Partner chain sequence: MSTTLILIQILNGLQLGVILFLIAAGLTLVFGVMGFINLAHGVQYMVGAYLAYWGYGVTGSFVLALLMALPLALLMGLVLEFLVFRHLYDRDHLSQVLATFGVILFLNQLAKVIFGPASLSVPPPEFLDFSFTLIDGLLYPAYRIAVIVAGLLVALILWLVITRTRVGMLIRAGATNPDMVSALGVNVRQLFLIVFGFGAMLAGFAGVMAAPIFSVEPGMGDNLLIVAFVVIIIGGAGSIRGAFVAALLVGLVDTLGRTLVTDGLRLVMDASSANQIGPAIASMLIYVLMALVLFWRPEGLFAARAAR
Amino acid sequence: MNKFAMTLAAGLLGLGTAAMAEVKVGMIVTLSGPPAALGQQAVDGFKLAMDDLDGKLGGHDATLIVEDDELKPEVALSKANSLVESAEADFVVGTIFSNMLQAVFRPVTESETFLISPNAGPSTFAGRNCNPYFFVTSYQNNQNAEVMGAHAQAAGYKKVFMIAPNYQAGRDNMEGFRMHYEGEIVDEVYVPLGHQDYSAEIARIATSDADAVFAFTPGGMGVRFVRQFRDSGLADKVQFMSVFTTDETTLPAQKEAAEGFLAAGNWAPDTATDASKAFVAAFEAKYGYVPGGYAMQAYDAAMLINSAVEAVGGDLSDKDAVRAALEAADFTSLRGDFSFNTNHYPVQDFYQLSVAEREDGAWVTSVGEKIFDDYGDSFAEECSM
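May I see the structure of the chain on its own, in the form predicted in complex with the partner chain?
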């Protein structure tokens, strides 16, 4: 009886707060399998932002529901359905991987719930299929490779050897690299996803006469490739350039093997904005590891939602007003300049990054030369919203 009364009271209380506009955010990221480290960064980044905001978003009480898509489209789909239907989330933040985004995209946007991607930025939704309910706080997937290609061109590498896993994102990144690189591509090699031993490919690089290699080997593939590349002694002769291969999720395992290797991105832990410095210090104090771009972009996603809820005074029923508030991107991004393009993908600065050891012994990427200023993606012009 007592229990029943308490449930009733809790129910009434719940009704009470619901009327006072509680902000509900659902998060779908990958938290199992080898790429779980990426999803964990996003969750920790988002949670840190909510801590900084005293658990509120836009001054209103907020709850965060975290779901694991297990890197399976059908799981992602059912988690998305439950978030928008049963949990009635106001915002869905996700995903890490583009193929997961494909799965959750329709159920979330068709229910007129705002979907904010903290990482995946496929070309699919950047052009003709752009959507008024979809925002991206990371980048369009090809952009990092475009930046790397532009750097290779500027640095004067004559012959580049390219390597990527044999799937769509691998080919997209190869295309991205070609966009601004005009030198010779001596060879492009596609390996199976999850490839273990790169000695065969490394032998090809050694005999190819290339002066630089461009790699897209995310996660554990990158750990293996970078260490095997270093062990082969090629690193002294051939400049290693990559995207999604040497980042804060892989460097703890790569360490000095990746020293001096080049990457490209919109941010690094040593980005010199005040907000970024405070974020990195707070993140490391709380979670005990160095945040990567995944954490930064999720933190920005939280701050973006915060700014929009605040702008509409907590009234999330007027979708057009919320959208306008999101489009304004009225928050301080950790990376510095940030605004939304017409397709809701970011317009931001891109840098050449390089791997170095920090004074405390942690291996991190470090911001180098700025390659592009206020750089938007090439698909935006096909988008009409």
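If you superpose the two forms and keep the largest set of C-alpha atoms that fall within 1.5 Å, you have the rigid core. Not measured: the values here are computed from a predicted model. Numbering follows the first chain given and starts at 1. Compared with the form predicted alone:
- Structural comment: of the residues Phe97, Pro122, Ala263, Ile116, the hinge joining the rigid parts that turn between these two forms is found at Ala263.
- Domain rotation between these two forms, with the chain taken as two rigid parts and C-alpha atoms superposed, amounts to 11 degrees for the smaller part.
Output block for the form predicted alone, input the form predicted in complex with the partner chain:
Just the single chain follows, nothing else.
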């Protein structure tokens, strides 16, 4: 073989190797303790998307590495370092909780690895600290609470009692509710993350003269709070409004205790898009439970990555090209309308949700009135990207 032929053969071999390059995705979610159901929904949603894509992303073989952050920042940090340094992940998908995202944000983005959040959307990275390597397929934390605040204002509630755990997402949700609510906040209570006994807080609600409660108590916190609130008899006197308190991760345990309670979100299992209907049916058939927003947003995260890898022909070395492909969001979101704002947080519709029992006996959230159309977060204007 002459020198030209050897050079040509080597080049063709290199092209073949590039064409068969494996896409590596690292996923960091909470899979320990009471909030484990939230992380499991995200894992299952992402895996279902990969099943629908025949195990590939952008037509290329793909590997998913799942890590449990144990809801401990130091563990999340260690797992993030391992994914970008040892596993050499092309994308990191995570996290569920905002304090975990704050722990992994710098090591992932500073390594110039794309970080895709399927749930946590803190205000800290939506404005001045926005980052070209960070994308969100869920929402900005404040937004769902803004929906509830707008609903409370329109419904005429005069006095609202607010409760949330004392971490970034809790503070964001409190601020979000106040954005569109002009009535009186009779009390604003922060509890530790993972709080279980709400007797003292319920006693304060009972004496507050509030006509509505706004709660952000995700996962196991929500199960406990809803049950204790119902058992106290306050549900007959005070309207219960929440975000991520009555959802598909908590309702299997809350059931009738959450009946008549209101929520807010960008999607529910009865969303009427064809893609969503197919997703819910496939998810329930595969996993045996009802998907919630955590699963939907993780499915969309996988489809977002798939669209970007396909757009660049599997060449992930050109970071600018990958970023542009991610920004294009050229995929069909299960929720319907979806695009990225200048800060890489979504522009999307938001709804008032209510708790309902399906004909098969499953307790779910159900789409009600659309509160915001093509709604972007209020921090995007501070982002200089």
